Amino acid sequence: MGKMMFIDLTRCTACRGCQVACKQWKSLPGEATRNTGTHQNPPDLSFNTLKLVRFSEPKVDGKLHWLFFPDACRHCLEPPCMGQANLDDEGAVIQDEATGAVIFTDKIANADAEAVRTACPYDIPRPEKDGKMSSKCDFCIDRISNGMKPSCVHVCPTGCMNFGTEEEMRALAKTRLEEVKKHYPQATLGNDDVRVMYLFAVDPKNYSYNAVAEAAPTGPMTRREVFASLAGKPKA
């Protein structure tokens, strides 16, 4: 069954503890940014920012909502990035048998970074600036392999982020959905073919352009498919 993360967005306060904890555990540097008119900072995921709390202020049914979305790799049950990257070098992306974590290895440098990013239905992997390497969240595989929770889950103060077996998290998600629907009738769960499942209070499209995804590709994309899809994804 593997491991799973359940993120209850109705409990997220955008404290960004998860974002900071990821940086600290991975020893990732900060990034120089500038004011872009939002509290979201930095403006997007990058090679050195593997988790980002996105902010949005949509009107839903005439009422303003302030929504927060901790964004990172969803660890797909059948990861299309693995099929794409491994076309160039077998073993560039592996899937941990015990946990299901999707991990980029050093061989990812031999893969087409743009093709790997485009293969992801959530637009997650990011290439190193002017480099060949790509990076993304690895589910804190070093921590969970030693019986600890991912760093982002460990520091979450509100119960927004939860981690356990797939069975435990799916049960928790179902219970919380029933509770949240009493106050938010539009509440829904995100895609079920991933190991990071979100509970949305309103339509997921109000949270982020990549909050949910259409069905992931069933296999590696051709070059033509890769370039044809580039226009549909924002660039870092």
Second form
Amino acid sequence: MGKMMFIDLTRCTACRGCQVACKQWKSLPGEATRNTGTHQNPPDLSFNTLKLVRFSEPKVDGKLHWLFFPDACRHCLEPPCMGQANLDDEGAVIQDEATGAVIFTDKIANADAEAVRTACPYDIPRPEKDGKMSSKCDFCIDRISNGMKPSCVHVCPTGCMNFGTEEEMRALAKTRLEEVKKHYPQATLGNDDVRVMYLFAVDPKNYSYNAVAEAAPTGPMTRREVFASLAGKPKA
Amino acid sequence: MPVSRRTFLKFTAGAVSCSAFTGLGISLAPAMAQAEILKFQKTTITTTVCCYCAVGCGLLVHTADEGKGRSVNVEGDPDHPVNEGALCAKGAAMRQMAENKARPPKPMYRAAGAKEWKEVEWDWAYAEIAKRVKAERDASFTLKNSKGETVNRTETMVSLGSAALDNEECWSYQAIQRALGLVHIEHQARI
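Let's see the other form, the form predicted in complex with the partner chain, since the form predicted alone is already up.
What follows is the entire complex, opening with the chain shown before.
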């Protein structure tokens, strides 16, 4: 069965406790950034930022929404990154049997970092700046294999982030969807072939380009091109 | 007997070294298996209260039993009635209050008119503060106001802070201020 996370976005206030708790638990260094006109900071996931709260301000049915999206690895039931990376080195990415966590090992250095990132339907893995490693969220495997919640779930003050068995989380997701539908008729659950399930108040594509696997824009730009343009956004 | 979460942690800490090597389906490289061992093995847990805001969230501080005995982790206390383990972004970064290379390890002093800060000793700083407070208090102390009423106060000094003090510490602090004759005393005394 394994473990699962349920992220109820109708309860997220973007306090970014999860983002800081992740850095704190893993003792990852901060990044020098500058104001880009949004609270989304750092502007993107990186080798040292495994969890990021994304901010967006879309207009839905003529009304402005301020949406928050805690973004990190979804821990796919069948991870494409594992298939890709293990072509280069068997054991570069492993899946924990007990929890289902998808984990990059030291051998990830032998895999093609760019190919691993492209293989991810959610654009999560990030390469090391001056090295061969790639990194992403490891589901706090050290904590969860000792009966604790992942750092980001433990810290969440609003009940947005939840953690438990697959059965519990799927049941909770179903219950919450029914409840929030009363206030948000467009509410919907994200992909269910992953171990991090989201509940969106409005159409997921309003939250982030990588909110759901199908969120790739259908315009002339590919998902990767869109991302490249975002990352290279001129400084405000 | 119900096992509290903290007791549970103590229980599991002993089991870590075994489970760390058996938890995964395939054998891991030693470096990876090492990473799976909880960082607060061989630590002492102390409870404290967050100093940042009026909510007063409970925290657990894990201090290393070996080495320099510094804190290795700070996280929300699941048994605390206020926050039940949760924290905001500032509270979650609490460990950096103590473990932070960007913070000056000693008091810094900039003399009047000087452009540069310089590092000074705590003893010197305490003595200097005491000396200046006494000098100012003696110079400005008023026994009677314009109507001839006894006031015994000094109005040229104010006290502001500190948010990191709890209720009892605040009592002692304001008692000292009032003994000196201060009347402008303010504090974020909400925790």
